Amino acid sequence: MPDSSRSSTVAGNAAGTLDILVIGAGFAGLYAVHAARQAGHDVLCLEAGSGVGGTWFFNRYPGARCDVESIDYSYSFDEDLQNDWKWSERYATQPEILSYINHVAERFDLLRSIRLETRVVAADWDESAAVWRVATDAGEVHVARHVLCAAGSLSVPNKPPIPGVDDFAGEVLFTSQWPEPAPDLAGKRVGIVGTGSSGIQSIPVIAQEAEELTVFQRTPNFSVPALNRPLTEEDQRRIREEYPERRRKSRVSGGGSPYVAHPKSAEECDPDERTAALEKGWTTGGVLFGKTFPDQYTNIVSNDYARDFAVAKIRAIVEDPEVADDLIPSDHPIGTKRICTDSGYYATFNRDNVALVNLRKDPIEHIADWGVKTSESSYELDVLVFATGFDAMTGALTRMDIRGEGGVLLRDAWADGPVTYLGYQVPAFPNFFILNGPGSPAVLANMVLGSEMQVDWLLALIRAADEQGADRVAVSPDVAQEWTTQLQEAAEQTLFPRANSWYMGANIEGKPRKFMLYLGGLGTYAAFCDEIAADDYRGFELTAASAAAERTEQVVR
């Protein structure tokens, strides 16, 4: 039985009833647990890891590394906080974040709302009494009027449906589950399937360590170097005196950075501002290359610019031609799948110890106790790691039993695709919140300050509907839909549908292919929202739960 010294605030309310009972405890959860605490609500966070971090926890496999860059990709609701952590580089990587997630957590005394090594498994709507009851895999069940879930938009890994998956007899590895301490993979013949950000960021760090790398490539993705480089106490002391300033310009931004594009398109350009533009946007680093345009994801024009230019960076690295064709992607626009950040991905290509395998050529036919054997060879390996990615966006909410009004099951109730008003609610689900959900910016923009937004935001609506004597909040279809509808006319305005990404539920086998996300960007959405707050919460309904028991009772009649 987990330790229930951790969870002191459910003895804390005598009714045995949560305020509010939130879901995971990465960069949202815990957030959401200081900020309940600090309304003064009863909170208790359920958390499925051994520790604190969610996403940061998890993902310990070699090279990971945020693409964000650390100074921005942090909390900001605490100035002495923001003031006192230094971090050590411009892109940090994973033990350093998980170092500030520990430390945040630490310095608030957040450990002591939170229950570790409990993972929810279902939750079900109560209309009589106006509260969800949660359940665990220990067989408990808690009690809370709101439940908040910062499960991950990135958290349920993708294991591959490939034939003979679990046959292998050597050592397997999932880069989303990596264990620690980590393996020693000196003198080993390693394979690696997948080259997306984990696979893009693993691979080099293997290489060096492996006897032998070979890779095997589905589907290529552009990365841009990181650029990374330690931050120096000049950077420390400039970075607390930009703070106040970046800061506002990252919540009105559309990405949550300060980072602003060139003023014009690239077809406005003469060619050698363009490349000017475009090497400024490729030194920068990372993801930021994406947006060296303001209309590189609308514009196929301006978006073929960028392309050219990074393929050319390409087969300037990657020294054999035929593997430089097969890294390089042409299926996609560029950066209609999130452009990777590396450190020294394509010159990994170069090494004697290194191969690649396209397996749009050469498809895996089956994995064996040996190894993987291909349409036209034979890989003898002792360790396989899968960096398949995630079921995106749905999967950690659709593999829980969540029941909600007439006990419609949301795995059902998004069988077509996410349904949500603003990316919070879905329909027949009250009193359900969903943070960096589908039909929120989410993933698009800074998690971190997306993540603070959003809770303050669900917090002030909880507030309202208390002052109003409203135990239930909730949304009509009708609402959900329409605000779905013109997140999928929106992305059909762009260049993001015509690639298989996982923003599409393309890498999931059998899920629906709808673009899952909100594209006017942060600071678009942040202001939509209080526009919504100040029109008394338009699109929601904030009643008592007596008189919709009263409204159900007329409808069975």
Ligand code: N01
Contents of the next structure:
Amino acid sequence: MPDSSRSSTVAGNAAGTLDILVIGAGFAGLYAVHAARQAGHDVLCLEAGSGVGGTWFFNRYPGARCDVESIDYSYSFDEDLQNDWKWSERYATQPEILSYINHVAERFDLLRSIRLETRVVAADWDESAAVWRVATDAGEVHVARHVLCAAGSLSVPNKPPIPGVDDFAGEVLFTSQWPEPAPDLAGKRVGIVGTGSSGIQSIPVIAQEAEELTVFQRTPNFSVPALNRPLTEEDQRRIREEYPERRRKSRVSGGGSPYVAHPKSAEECDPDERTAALEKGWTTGGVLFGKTFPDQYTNIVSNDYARDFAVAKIRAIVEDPEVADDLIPSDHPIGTKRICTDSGYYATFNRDNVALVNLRKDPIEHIADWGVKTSESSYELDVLVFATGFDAMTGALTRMDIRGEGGVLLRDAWADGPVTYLGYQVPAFPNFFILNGPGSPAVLANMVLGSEMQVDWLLALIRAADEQGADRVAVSPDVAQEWTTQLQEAAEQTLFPRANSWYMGANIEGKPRKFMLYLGGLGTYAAFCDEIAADDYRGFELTAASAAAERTEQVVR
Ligand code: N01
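Could you output the structure for the form predicted together with the ligand, given that the previous block was the form predicted on its own?
Full complex below, order starting with the chain above.
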């Protein structure tokens, strides 16, 4: 529990209380700092890393790139910023994205409101004072009227519980915590566990550097070539010309980019039209192939056409048919696990220094000081890389001791899966707002545009509460349960629950198996949030905390 006897050590208003405390300085947290300051709030952001950037600060593994086009995956709130920054490639590398984020932090002087290397460990709602007391790993307690939690959807690495996992005597690396300076893999025997997006991006690059690379694959994933390329001067000119319209389309779109699916179901197309649409989807590159047809996530027939097309592409690249067999997923409809975006992934398995171990046929028995022992073989290694994913969506929130009304712990409130209203709030946690939380579109849409939309909306909610003299903003259990049930019912209408994905919490042992995201798309979500705001923030209780403390629930609006 935070030590509430300590006062905040940071500059707040006269009473030492901040208006807004932001947790996390990734894309969402940084924009929250900027926008909250612009709105006149006293704001402080606490960031665990030694630099800003969140995901893009930590995930420095070889080959790390975004799978959304750089011109879309960037802030839109400032036109000069948008026009001044020149992305060098269609899909930006992690170093370029991080240098963009650092540029933004410098340009808007954000660092003066951010405390780095400061991890939030706990937060307590003080009902009588209507403030949060937020404790850090340095033993400080900060007091704030509101908390905006931007701790990340994919920020808690999953260390797999493989027997002997701590026994390996060589170098152990996690893609999600890649060291700097980067380790030298030349001349080394490297093993990598995990073939999701991080594994699939890093494998082709590690294969070029290492002496030998052994890929330990439990479940194959679908991957589509990025078709990355440098952006020319002509591209730069066109991008600036088209930006306003591109952003407008993106904000009303499902995925936060201007992409539109083929107008018909695959079932309604004749074979030539279907193949042409799939070829176009494939050459669009990356994750968008999953949206070639409008019903690809709801109609297994349509999905199977896309799947068969992708399978033929894999077979055409991989020379050894048995290796190709092992690389082809058979456990989920295409796209129900996030499609990976690669640069040369499948061709990497044609290299002499790369071996694929299918753990479904030959499972890992244990890890020893010398390497990996499977049921059939032993692999001596110098370096072992884990690309084993994250405790996604809820992990960062449930690892902090967040206590709401009556001392209820957030992780207990979510023991059966996360419950939120619009992804923003959890019953019994007043004035605590989540960015890109479970119940919002989050990772299913462009996170940068989505974060801007959510921050603007929440700041308007806080303004409305302030104007009404309400110092407590909360949601009732009924409204949050209704929203959460609706999301799950919507997911049941799709193919998503068929996959053991991190969207479902299925990648972490013991985690409730529930679809955690809003599937209606960013544009629909934003329009619905606007409708809620226009209807006097329907579903939110804007009250005086003193009244709440006396449990009279006086609604002041
Ligand atoms: O993690 P993952 P990720 N033994 O969970 C395997 C985003 N992202 O970091 O499926 C053996 O997808 C696991 O196998 P299985 C993107 O949203 C984006 O790669 O559980 N293997 C799987 O193969 C993405 O979806 C970008 O059987 C084990 C792998 O580890 C999300 O982050 C780049 C195991 C984990 O894959 C997560 O991607 C990178 C075990 N005990 C990430 N435990 C881009 O923008 C786990 N695995 C391009």
